[in-house]
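One chain comes next, on its own, written out as structure tokens in the form predicted on its own.
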Amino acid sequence: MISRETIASAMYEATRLAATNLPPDVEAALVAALAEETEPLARAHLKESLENARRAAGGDGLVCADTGFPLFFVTAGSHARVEGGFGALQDAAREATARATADSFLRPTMVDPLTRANPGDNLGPGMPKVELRFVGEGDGLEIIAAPKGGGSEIFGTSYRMMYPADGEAGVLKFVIDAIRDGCYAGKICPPAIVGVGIGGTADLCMKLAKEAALLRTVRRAHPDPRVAEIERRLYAAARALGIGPMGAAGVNAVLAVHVETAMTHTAALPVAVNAQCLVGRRWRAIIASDGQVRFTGELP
């Protein structure tokens, strides 16, 4: 049985690592973008972002000051056992979030949506957000901490219920319009990782988009060839916008475009876009049934 204390500690450490270290695939994509850009301002933005990340990894600050929304994505094997039951995951996430905020790895940015009151610890209705899914027959847990910056969430989120007659061309136009609107003034801190959800219900569509942005290795193609081709076309079109890092001129408005799909109603064509900022904060904790924990910036 995995103890609640082990889970809370793993969530805290994964959050700390996400706030202070670039995931390896994100860093490699940023380095590649720097090698490609020729515009001085675009290059300066990338150089400063990479240097700031190197300082953060060395114990000097954070990869980005806006640590945004505290999000945890938990995957459990069907034989996993958690002290106190799976409901204890939310309590562990609250403990980890409050501790990470007190230790300045998260900024206290969560407020009441109506009164704007700030509790100072990022805790309240709906926060931290914990997504749980069961996969496979294992007896362990995998936790991805993904503190998501406010800019990418606020300015990088779009949704539309399209008509089936709009087809693939309509989907492509909607997504490119959303990328341009989010990137042109640097609002989502480009080059962004853009997630696209197609299908499902309204809430499932947005969930697909968010997970495509946060939970896939940069530019790992979708296994379905048709979906992978849509990703390729969107990525090429985004590069042709002439928007570069932080909205400067260039080619790297995005690091990747990831698409996920779900079955939907015959009368519907829901499409959602959700962006992740250039630092791509996420770190993974892998907890074995005996309580041993391993941390990695790589995704499965």
Given for the second form:
Amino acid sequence: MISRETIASAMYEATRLAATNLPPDVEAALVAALAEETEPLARAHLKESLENARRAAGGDGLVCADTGFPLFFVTAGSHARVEGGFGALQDAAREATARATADSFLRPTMVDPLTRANPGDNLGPGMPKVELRFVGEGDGLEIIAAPKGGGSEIFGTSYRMMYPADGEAGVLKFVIDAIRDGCYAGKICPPAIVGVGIGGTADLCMKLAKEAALLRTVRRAHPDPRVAEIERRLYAAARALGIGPMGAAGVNAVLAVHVETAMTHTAALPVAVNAQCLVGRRWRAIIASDGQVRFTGELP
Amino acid sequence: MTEAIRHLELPLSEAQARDLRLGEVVTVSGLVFTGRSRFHIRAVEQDLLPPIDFAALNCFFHVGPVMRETPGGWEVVSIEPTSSIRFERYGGAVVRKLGLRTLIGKTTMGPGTARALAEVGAVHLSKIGVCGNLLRPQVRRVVEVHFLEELGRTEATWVFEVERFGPFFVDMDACGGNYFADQDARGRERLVSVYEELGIPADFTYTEVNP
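Take the protein just shown as the form predicted on its own and give its structure as the form predicted together with the partner chain.
Complete assembly follows, chain above in first position.
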């Protein structure tokens, strides 16, 4: 039995670590991008960002001050048992979010969409957002805290319901146009990790795009070779746009393009894009059934 | 981009602003005030402005700082410039109304603000990298805060005294020029071959289902 207290404290700690550290795969990709860029402004954007993150890891500030939307992705083994039942996850996420906000690891950013009132603790209807899924026969829990910055979510989200006649050309055009628009003037904070969803319903399509951007190791190819080939072509195309870090002239508009697919209606071809910014903020807590918790910036 | 950094004292004179070139890298020293969407909307729609002498304090920093309240007063935790382009609807009106000389933010602004900058003699400076922790120690003093109760810490107007604050680069000059618009025009030419490489016909259109 995993206690509610263990979950709340693991969510807090994963949030704190996400807010103050670059995940190792993201940092390595940024270092590789810096080695590749030649334009002074493109290089300056990456150098400043890496130095800024080093300070955060050293206890001075945050990897980025826009800590954005408090998101938690929970994967449970089907034999996992949670004190108070799985409904306790939402309470634990609220407690962790409020505490991380009070301790200045999250900026109080969530407001009511109509009145724009800010409660100051990032709590309210829908937030924090907890996604729960069950995978495998295990008895543990894995939690990824991914506070999602505004720039990438606000300027890096696109959806279109296309039709079979629009075909592969339609999909590729939609994605590359979304990348170009999002990168203009550095809106999504490039080099971005671009998630693409193809198929499903409208909401599933966007969920695929978001999870492709947030929950995959940077540039690890999709296991399906047909999907991996689309990723490879879009990645190459994004690098040919002439757009680099923060929209400056350069090569690295993206760190990666990740594509996920789902079955869809025979009449439909939905496509969604969701971008993650260059700091790729996320950290993972692995909770065993005895309550032992391990934290890592690496994804499964 | 020039390698040399130009260190500017605030408030800028009109002549100083008009002398700045696209791509030039600068720091600023002096007083800045902060604001985001709520500042713009309230300033234009409701004529609600903080009690600031804008003739003397005319550097508008687009940011929602992360602040911490301590027994010794307010401290900046991190201060990351936010996207100015979101304020484009009100950008020109605010520049004219307050006689702003310097805007600092992330991304850039559009043609309406560009016209106002050229008219007034003002520039927009864009951030270099993710830099909130690097900028923080350059904030020497939290001078005052306005509208904290009504707007909260993120949208409130903070007045900071800054020293060698930056570096930033001039993305919009006082002649209507825009670094990113120039960059985008060059990118548009490349797009033709990018589409071709992806097998997207030059005359491709999405299936239209509406009249």
